[in-house]
Structures are given as structure tokens and as C-alpha cells.
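Given as C-alpha cells, the chain that follows is alone and in the form predicted on its own.
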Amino acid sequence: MSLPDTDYDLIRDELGRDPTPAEGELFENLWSEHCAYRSSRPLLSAFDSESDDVVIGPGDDAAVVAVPLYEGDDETYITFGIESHNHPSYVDPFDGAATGVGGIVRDTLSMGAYPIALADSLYFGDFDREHSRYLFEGVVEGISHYGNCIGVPTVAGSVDFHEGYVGNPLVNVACVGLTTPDRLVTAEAQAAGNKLVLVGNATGRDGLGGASFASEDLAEDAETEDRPAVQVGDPYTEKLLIEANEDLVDEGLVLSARDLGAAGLGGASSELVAKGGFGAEIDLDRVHQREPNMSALEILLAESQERMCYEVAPEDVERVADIAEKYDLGCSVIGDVADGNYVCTFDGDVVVDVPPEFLADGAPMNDLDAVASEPQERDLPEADLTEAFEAVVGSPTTASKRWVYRQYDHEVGIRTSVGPGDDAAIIALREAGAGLALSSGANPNWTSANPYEGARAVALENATNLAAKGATPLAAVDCLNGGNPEKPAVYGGFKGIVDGLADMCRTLSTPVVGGNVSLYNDSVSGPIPPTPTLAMVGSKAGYDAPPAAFSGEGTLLLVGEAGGALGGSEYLAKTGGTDRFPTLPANPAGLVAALAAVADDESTLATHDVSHGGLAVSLAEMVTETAGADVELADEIALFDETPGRVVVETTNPEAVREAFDGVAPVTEIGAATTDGTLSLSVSDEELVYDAASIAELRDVIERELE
């Protein structure tokens, strides 16, 4: 990738001369789609990002949100961020995914926070393809290796398989951190004369041009030709960096900070000083390096991992160096925050001398054509009920993900109250007497069928996941993934998911406090489906929640209103046919609030949301060896409809549930839990009966095929 002629002319006009080679490469990376959001920024104003709980919203390395206090008087903040590592994970699935984890963790460190939880949402091509399985196994191994080594639990997430990701998988990772008001740090330089200090791994040549690489379509030979653009991670150094950062923040030595991610040192240092309204004077010869004869351009743009850029008062530099030495980390005083331009010297020569705000924020925005997709009409197949049930419940997308999360240490840190495999994870924030619920995911079937309504459904599903565990939504971050935006149909789908997420989050009064955009997820196989991964957190008093498994002792209620259609469903993906997208609930905010209250009631024995695969999957997932259900439904649409905002509730007090939802959403009795470990379904005039072992055989397809 190289600078377009129009960009080059703009830069030359601003500088009054031709840019140097180092400046040209720096502009190419920082003005790339990956860094500058040239195609997406005009759309992102659709999001509401403010609430009484939001301390820092979009624009920093991570958002900061105040947690409601249920105990005590000391304010507790969480940090929340999300990023993608899509192209790197195609080229090298292990290192690509691992360094995605490392990057989002360092975003957390930049805010003065300690990372306490990860969530990953992963998207691959059809599971029956050998290459999709290779990518899947490599990505999961990379995430588990890095997360386990640094001691941060991976507690939530999602995995989807869809033909649209054959040539371009998606790896979206979110991180939650914990901090307090007195420890808060931002990425905004504070004063001229302060020192810029680089702490962490030595700089090598890995990850060169990673930002520009992530801003173009994947070529057919990407797995070999683009390998140098993929970073190589070292989780053991990251762990040392986490602990060193804690000491630095505890002692008040960090005035501002930015992790070295996209565009490396050049990106982190220029953005940090520009955000504060300053420039910088940097001597690239001072950067500690691990490879000989590195050029200025390589030092500036290498995306070597496990590095942080700190602004430090001159009198504190020696103490920072002592702490770095304590943790066996490299430390270089590379320059100063200064008034004026962003200036870098190398071997005695000035190689960069540009206005910092122009470098960081001067990229012109793209004005692109958008064409919306046409909604689908009903053309349902004539499918055998038994075959359809087994195909949907046994689909790799809806099947058990135990093979994935059993590789993650989700209990390290002793905060995980509800772990992966449930609707949402719950992390114990004992400092506030609060349980922090976390959900993450999207559904490419939904957003392929209808980008706008599908994205609204994604937001509602995540909120429903939290509410099913008794939590009220607090904030969300998004990772907006799309294909080549220069294609009008692709950009139209991308615009649809932006507007859909924004509208539903606004309806739910849930601010979208940060996010990431990943475009040009396009290959010889075509563009990916528009994929709006949403990670959402909610809070509740205490850390307990009803399970997502039958107890065998209560009445089964379905709360929420079905949308009466199968568009975007796993049923149609398996059987063929089309349909309109389901109509979403009229009062989603009221529904979520009522559900959270019901979930926390002592008469509630179990709760599980209805989404991927519809009631067929939800009911199957709730069956255990000792508890099952007898359920009666009207027809196949009722069994496979995936309308979110619905939950199966097992309760000993059905009337209390009806009262809670009176005037909010319908409540339908669908059967009773049993103690025989069998799911007995009556659908119209057909009967389906599956014991726990048979259901497990269907749902264990991933583990069975990969072991």
C-alpha cells in the first residue's frame, strides 16, 4: 500500500516540501483506514456515548465507566475496550490472535487500570473446511496461550461459522480493567519539558506496516507474502509489563501513557503529544533495539509487542528506570514533550518534522456511495422436523463451545463467579459489592439477512444476556467489521449495522463508550458479512445468578414476544429458504429491566435467553442428566424463531413473573421441568424426544471432530 496521489499532494502543501521517506511511511500508516477511520468516522456520530456513569468515552485507549456502588463509599471504575486482529489472524492464526490479546490488555494499562477479564468473539468459514479448522484451532491456541500466561481470565465470547469468512476470519477481543479515580491515566500529554520514556520489549522488525496491511483486502498469497506484517508476542514479558505498570501508577510516576500498537512508536508518541496540543523531540538512536542496523523507518513503524510509551516528569525518570530494571524490562528515555512540531532525529539527521495534529488528525474523510440491501421475502422450505432439529442443535455455530473455553483459564484472579458457557459471565467487584456481567458477540446470519434490524437484534441479545443473569446494562463497546467500503453494497451494509447498533443501544439507554473499526475484510472469496461485534457490561448487587440449566422443579415460561419469522435463522441456514427478519419487541428497555428483576427473584430457578437456533437450542442447552422438560409449541416457527429479547424462565411462582411483565411483554407457559433428563417436545402434531446423552452427542460436534 502507498499514499494516494491526493494525500501526497495534501501533505506536500502542508509541509511546503516533499515528505521524507520516513514521513511518507508515517503518514501512510497513520492516515490508513485502520488508524484514521476515513470511511467510518462520518457514520460514528450516530452513537450516544454519554451517561452519568461514563467518565471517559471514545477517543482514548479505553473507555472508563463508574460502577454503581452497592457496598462501601469508595468509587470504583472499570475500563472497557475492544479491538480486532483480523488480517494478522489469517496470515498467522496463533501469533495474530495472541498479539490481539496483548494489544487490548496494554490499552487497559494505558488508563492506569489492571486487566481483570477478557472476552473474545471469533468468526470463521464453514466448519467442514479444513482451512477453517486450521485457523480456528490456531486462533484459540493463541488466545489461550497469551491470556493464560499473563493471568487474565477469558470469561465470555462467541464463535460463529459462516461461509462469508472463508477468506477472512475475524478475531475481536474485549478487555475489562479495574481502577480508581486517583489512579486514572489518559493518553493526553500534560506539559512541554516532560520526558518520553519507552518501557518494555526491545524493538525489532516484526509487524512493519501492520496498520496499512490491515487497511487493504487480503491477497491470495497473503499467508506467505504478508507474514512480516504480523507481530510476534511474548506473554511473559507482557505479564512483567502489567506488574511494572501497576508499580508506576501506584507511585504516581505516569503523567500520560499510550501502548505501542498500530504504527508502532511513531503512532503512539505522535498521537499522545497531539492529543495534548504539543509536539515532541525524539532521538530514534536512543530506542532500545533487538536487531542490528535498524533504519529510522523501521524503528518508527515496527509493531513489536509489549511496549509502552510514558510521559514522565524529568525528576522521576530515574525511578521509572529502577522499576523497569526490577521487572527486567528495557527502558529508554527517547525524547521530550515539546512545543511545536513532532520531530524525530536519527544518526544526527532530522528524518521527521511535521505538525503533530496534522499527522494525527489531518487525514481527509472518504465520501462513499452506500446501497442498502433489499429485505427478504418468505419462501420457507418443507423440512422434516427431526432432521431440522438435529441439524440446528448440532450445527457448529450453535453447538457447545466447551472445546474452546476449556482451554482458557477463566478462574485466574479469583473474581469469576459465572464463567463461560452461560448467557453472560459475572465478575466479582468486591470493592463495590457489585457483580459485573459481561456478554460479547454478533450473529452474521442476522446481519446478512438485514444489516439494520440484525444489528438492532445483536444489541438486544447482549442486553438480554446480561438481564438473564440479573444485571442491568451499563455500557457497551463495539467492533464494527466490514468488507471493502469502496463497494456500495458493502458500505450500505456497514452503514446499516452502525445505525442499527446505535438505535438499539440508545433505546436501551446504554452508551457506546468506545470501539474499533475493521474494514477491507475482503478477499478472493468476497467480502465478509457486515459484523457488528458488541461487548456489553452490566451491574448487579452481589455475584450470584440463576443457572442456564433446568433444576427439574418448576414451571417453564417463555417471556418476550416472538417476531413471527425465520429470517436470519440457523434453521434456514441449514434447510434453505428465506424469510423476513423477525419483528423486534416494542419495549426492549422495559423488557430488559423486568427480566433483570425476575432473574434475581428467589423463586426463579433457571434462566436462559433465546437467540441462535431459537427455542430448539435454548431448551436443549438447559437439559442435564438429572433435569429435562416437557414442552408444547404451536409450530416449527415457534421452535426455530430467533427473535432476541426472549428468555426461558423456570420458576416456582409463575404468577409473580406475569405480574413483573404486565404491560411490558407477553408471558407464555410452555411446559414444565422434569427430573428425567429428557427433552420431550410436542410441536403441532409431532413429537420429539431426546435424552441428555443424545443431546450431548449432537452438541459436542466441535470437540468430537477436533479431538
Contents of the next structure:
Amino acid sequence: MSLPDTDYDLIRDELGRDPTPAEGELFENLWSEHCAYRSSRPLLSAFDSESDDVVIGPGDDAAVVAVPLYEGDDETYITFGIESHNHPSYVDPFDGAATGVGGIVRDTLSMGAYPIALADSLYFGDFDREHSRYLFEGVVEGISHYGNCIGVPTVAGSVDFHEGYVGNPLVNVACVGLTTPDRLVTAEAQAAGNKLVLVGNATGRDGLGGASFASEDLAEDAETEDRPAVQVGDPYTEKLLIEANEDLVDEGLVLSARDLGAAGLGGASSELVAKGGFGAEIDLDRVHQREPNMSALEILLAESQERMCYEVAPEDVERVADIAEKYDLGCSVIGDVADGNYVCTFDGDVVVDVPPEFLADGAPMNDLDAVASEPQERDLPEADLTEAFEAVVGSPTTASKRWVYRQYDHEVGIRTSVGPGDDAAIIALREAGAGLALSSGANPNWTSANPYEGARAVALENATNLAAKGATPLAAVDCLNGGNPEKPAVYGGFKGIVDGLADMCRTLSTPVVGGNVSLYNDSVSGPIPPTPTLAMVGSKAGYDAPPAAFSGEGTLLLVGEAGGALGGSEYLAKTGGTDRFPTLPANPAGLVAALAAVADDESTLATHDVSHGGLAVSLAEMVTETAGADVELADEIALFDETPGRVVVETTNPEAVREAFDGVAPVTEIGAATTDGTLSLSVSDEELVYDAASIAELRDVIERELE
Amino acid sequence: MTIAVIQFGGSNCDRDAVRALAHLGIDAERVWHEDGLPEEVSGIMLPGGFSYGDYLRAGAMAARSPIMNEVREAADDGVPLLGVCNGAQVGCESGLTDGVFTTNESARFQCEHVFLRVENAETPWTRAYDEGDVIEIPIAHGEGRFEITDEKYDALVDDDRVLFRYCDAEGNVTDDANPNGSTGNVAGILGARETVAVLMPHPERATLPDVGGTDGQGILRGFTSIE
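Same protein, different form: I have the form predicted on its own, so give me the form predicted in complex with its partner chain.
Below is the entire complex, every chain and molecule, led by the chain shown above.
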């Protein structure tokens, strides 16, 4: 890939000369889809990103949100960001996924925050395929290796299998950090004359051109041809960087910071100074290097991992170097924040001399054609109920992900009060007396069936996950994944998920404070389904939440409105056929609020949301050796309908739940919990009976197949 | 009195250890390994994590860092020492305790809650329990399989230096309840003196009442139950 002719002409007109080779490469990477959001930015204004809690919205390395104080009066901020590492994870699943974790963690560091939680949403081709399993195992191992080593717990996430990801898996990683108002740092340079200091790993020839690699379709030979574009991470160095960053922030030595990610040093340093309205004078010879004879271009664009760029006052440079030395990290003073252009010299020659804001923000936007897909009509299959139940509950997409999260250290930091495997994780923010709930995911079946409604459903489902554990949504970040946007049908689907997420988040008054766009997830197997991963945080008083497992003592209520359709369901994915997408509830905000209140009522014994696989999966997941349920449903639509915004509530006080939802959403009694550890389902005139062991047998498919 | 929680490059449970000890009213501070052991420490904790990135072998490089000479001397003088997870690997690698902790039978990292049976309740680290008690404590390791020569294993058992064995909820020590393939289901042991102990499970993750239960408190209280 090289710079398009139209871009080249634009740059030549601006500079009044031909760009140098280094400038050409810099523009190619910084103006790539991955960095400049050329095809997506025109759509992203759909999002509302403000609320009273939002301190810093989109545009910095991570967003910053104030946590409501439930105890004490020390203001507490969280940072929140999300990133994709899709193409690298296809070419080299272990390193690609590992460095995805590293990148989003450094985005947290550069805000002056300490990383406290990770969530991963992963998407692979059909589980039956050997190549999908190879990618799945490699990605999970990469996340496990990196995340565990740096001591940041992976507490939430999702894994979906869908044929649309056969040629292009997705790895979306979100990170939450913790900071306070006085520690907050931004990526906005403060003053000319300050020093730019590069701390961390030495720069080598790894990850060259990663940003532009991420901005084109995956070629058939990508696994061999594009390996040099994939970075290799070293979590040990990242951990040292986390500690060094803490010391630097503690001592107030950081004036602004940006991590080195896509487009390497050239990207980070130019964006940092441009955001403050400055230029820079950088001497590339001063960058500490791992390999001999590197060219200016390589030093500028290598995506070597575990590096940070700091703006430091001249008198503090020595102290910064001492702290780097303490942690065995390389440190080089590479230049100054300056007025005027962004200038890089190498070996005595000026190799880059460009207006910084032109480099950072001058990329032209694409005006692409969008064609929306036709909604599906009802054409339901004649399926055997038992077979369908077992296929849906035993589907790798809905099955237990214990095999995955057992490999993630989800308790380091001793803040995890509810870990993975529940609707949402809860992190104890003792600083504010707040439980921070975190949920992350999307559903490719939904957004394939109907991009707009499917994305609305994804947003509502994440909010429902939080509310089912008693938390109120606070903010969200999105990772918008799509295929090649130059295909009108792909762009139409992408537009659908953007608008859908934006509309539902607005309805829920949940600001979308940051995000990431990953396009060109396209290969010889075709485009991926439009995939709007949403990570959402919410807060509640205290750290407790009702369990997702039956206690065996209560009445079972289903709260929320069923959409009465099966479009986008796991049921249809397994049995064939089509249907319209279920109608979403009319008052989702009221529903989420009522739910959060009910979840924390003392008469509530268990709560679990209804989503992938419908009630069939929710109920199966709630059964334990000692607690089961007797449930009666009208038909198979009621059993497999996946309309989000619904929760199974086991309660000793059904009347109180009805009152809480009065005028908000319907409450239906579906049966009672039992103490026999068996799920007994009566669906129209058929009976299904499964004990805990046979449910576990169905749900353990991933562990059984991979161990 | 202050417990020194030694922070190597790559340690990641050092803050957790200090927080958990503080919850029990035990004064503790993180000590950067290059700063050396403070004088007048009343105890030493080697925390979990990935010291030196687990490069070479888990715990091998930290075990050979200069501060470990001071740690060994202090331990020989009777200063209580507890190694947890990576700290247990460092303890074994540095010769403070017998055996080694190596790659799990599954060859994967495992983070989960396990049950431990208290084998000897007459040590500082187990005085809070009764022999045969079953406690629930999390593990989080990729290299936690305890391996030891038969001869040394027999000596451990004869000397009553096995602190905990992995068991099921009822206290049965079975293969199914052994998460990593450890010899004899051993999860934690004493060194040559009863003031030195290492274990793979994380007591600091089972100390704060708001997360993960409180079954690990008794182990950390070992620091205060030594004369």
C-alpha cells in the first residue's frame, strides 16, 4: 500500500514541494483509515459523549469519567478505553492479542492512571474449524500471558463464534484505570521549550507499517507476508513501565504523555504536540535503538512495544532518567516541544518538516456510498424442541467460557468482587465506596440480521448486564468493527451499527466517551458481520450483587418485554430459517433503572439477564447441583427469543417487583425455583427435563473439545 | 514492627499483600529489591507476580538477586518469611525451602478457587486453624506443580513440614482436587525452620471481607504469631 495520488497531491500543495520518503510514510500511516478514521469520522458525530460525570471525552488516549461518590469525599476518576488488534491477531494470534492488551494499558498510563481491569471481546470463525480453534487458543493464551504478567485482572468479556469471522477474527480489548483529579495527565503538549522524553523499550524494526497494514483487507498470504507488521510484546517491560509511570506521576514530572502505538514515535510525538497547538524539534539519532543502522523512516514508524513519550520540564529531565534507570528502562531525550513545524532531523539532515496540525488532522474524509440491507421476514423452521434446546445450550457461542477465563488472572489487585462468568464483573472502588460494574460484548447474529436494531440491542444488553447486578450505567466505549467500507453494502451495515449504538446509548443517557474503529476486516472469505463491541461501566453503592445462580427458594419472574420474534437468534443459527428482529422495549431507560433497584432488594435471591440463546440458556445457566426450576412457557418463541432488556429474577417478594416495574415493563411469573438441581421446562405441550450434570455436559463443550 | 514486602521487577501482588496485611492491622511496606532489606524488619514477604518476567524459570532470577542474600540471612536469624505464588517459586529457587514449583499438568495458567486441607496446625502460619480444617483460597499460576525427590518428600512428611494439601470441599485429598498435578497434592510447605513458609495459593486474596472470602487471614496472621 502506498499513499493515494490524491493525498500525495494534497500534501505537495500544502508543503510546496514533494514530500521526503520519511514524510511520505508518515502521512501514509497517520492518514490511514486506522489512524485518521477517514471513512468513519463522518458517521461518529451520531454519538453523544457528554454527561455531568465525563471529565475527558473522545480524542485523548483514554476517556476520563468521575465516579459517583458513595462514601467519603475524595474525588475518584476512572479512565476507560478500548482498542482492536484484529489483523495482527490473524497473522500471529499469540503476539497479536498480547500486544493489543499492551496498547490499551499504555493508553491508561498516559492519562496518569493505574490500570485496574481488562475486558476482552473476541470473535472467531465456526468453532468446528481447526483454524478457528488455533486462532482462539493462541489469542486467549496471548491475552493470558500478557495480562497476567502485568498484574491487571481480566474480569469481563465475551467470545462469539460465527462463520463471518473465518478469514478475519476480532480481538477487542477494553481497559479501566484509576486516577484522581490531581494525578490526571492528558496528551496535550503544554509549552514550547519542554523536553520530549522517550521511556521504555529500545526501538527496533518491528511492527513496521502496522497502521497501514490495519487499513487494508487481509490478503490470502497475510499469515506469511504480513508477519513483519506484527509487533512482539514483552509484558515484563510493560510491568516496569507501569511502575515507572506511577513514580513519574506521583512526583508530578509528567506534563503530557502519549503512548507509542500505531505509527510509532512519529504518530505519538506529532499528535501530542499538535493537540497542544505546537510543533517539535526531534533528533532521531537520540532514540535508543535495538538494532544497528536503522533508517530515519524505521525509527519514526516502528511500532516496537512498551514505549511512552512524555513532555517533561527541562529541569526534571534528570529525575525522569533516574526513575527510568531504577526500572531498567531505556530513556532518551529526543527533542523539544517547539513553536512552528513538526521537524525531525537524522544524521544532520532534516528528514521531516511539516505543519503538525496538517499531519494530525489534515487527512481528507471519505464520502462513501451506503446501502442498507433488507430486513428479514418470518420463515420459521420445523424444529424438534429437544434437539433445538441441546443445540442452543450446547453451542460454543452460548456455552460456558470457563476454559477462557480460568486462564486469565481475574483476581489480582484484590478488587474483584464479582468475576467473569456473571452478567457483569464488579470491581471494588473502595476509594469511592463504589462497586464499578463492567460488561463488554456484541452479538454478530443480531447485527447480521439487522445492523441498526441489532446494535441497539447490543447497547441495551450491556446496560441490562449492569442493571441485573444493581449498577446504573455511567459511560461506554465502543469498538466498531466492519469490513471494507468501499463496498456499499458493508458501509451500509457499518452505518447501521453506528446509528444503532448511538441511539440506544442516548436513550439510556449513557455517554459514549471513546472508541476505536477497525475497518477493512475483509478477506477472501468476505467481510465480517458489522460488529459493534460495546464496553460499558456502571456504578453502585457497595460491592455485593445478587448471584446469577438459583437459590432454590423463590418465585421466578421474567421482567421486561419479549419482542416475540427470533431474527438474529442462536436458535435460527442452529436450525435455519429467518425471522424479523424482535421489537425492543419502548422504555429501556426506565427498565434499566427499575432493574438496578430491584436487583439490590433484599428479597431478590438471584438475577440473570436474557440474551444469547434466550431463556433456554439463561435458565440453564442458573441451575446448580442443589437448585433448579420448574418453568412453563407458551411456545418455542418464548424459549428462544433473545430480546434484551429482560432478566430472570428469583424473589421472595413478587409483589414488590411488580410494583417496581409498574408502568415501566411487564413482569411475568414463569415458575418457581426448586431444590432438586433440575430444570423442568414445559413448553406448550412438550416437557424438557435436564439435571445439573446434563446441563454441564452441554455447556462444557469448549473445555471438552480443547482439553 | 514492619513487614517488608519485597518488590522485584515484575512482582504484581506486592500492593495486594500490603493492603491485606494492613487490613489485619499488620504494618507492612513495599521494599524495592535494589534498596536492600531495611534494618529492624519484623518479617519478610515474597509476593506473587512474574519477577523478571519468569524468564529462564519462574523465580530463578529473583532468587539470585543481591537482596536474597540478606533475606536468607534474616530468615536464618529467625525473621519470619512467607513466600506466596511467585514468592514461593523464589523461595524454592533460593534454597529456603525444598522442591520446586514447575509447569502445571494442564500446561496452562489457572485462576480459580481451590480447597486446602490444613495438615499441620502447630505452625505460626496455621495456628489459626485446626488440623484437618478445609479452607478456600484462590490460586493463579501457570507453574504451581510441586515437584520434589522421593527422599526429600519423605523427609517433609516425616518432619511434618507440609502445611496444606489441595483437597475437595469435604477435605478429601484426591487427584480430582489436585489443580496442577503437585506431588502429594502439596500446596504449601515449611522450610528448615517453622518461621519460613511458602505456598502457591494466595492468602492475600482471601483476606478482605468484600472480595474472595476471609479464609486466608490466618496465614497472614502468622507474622504476628511468632515470638
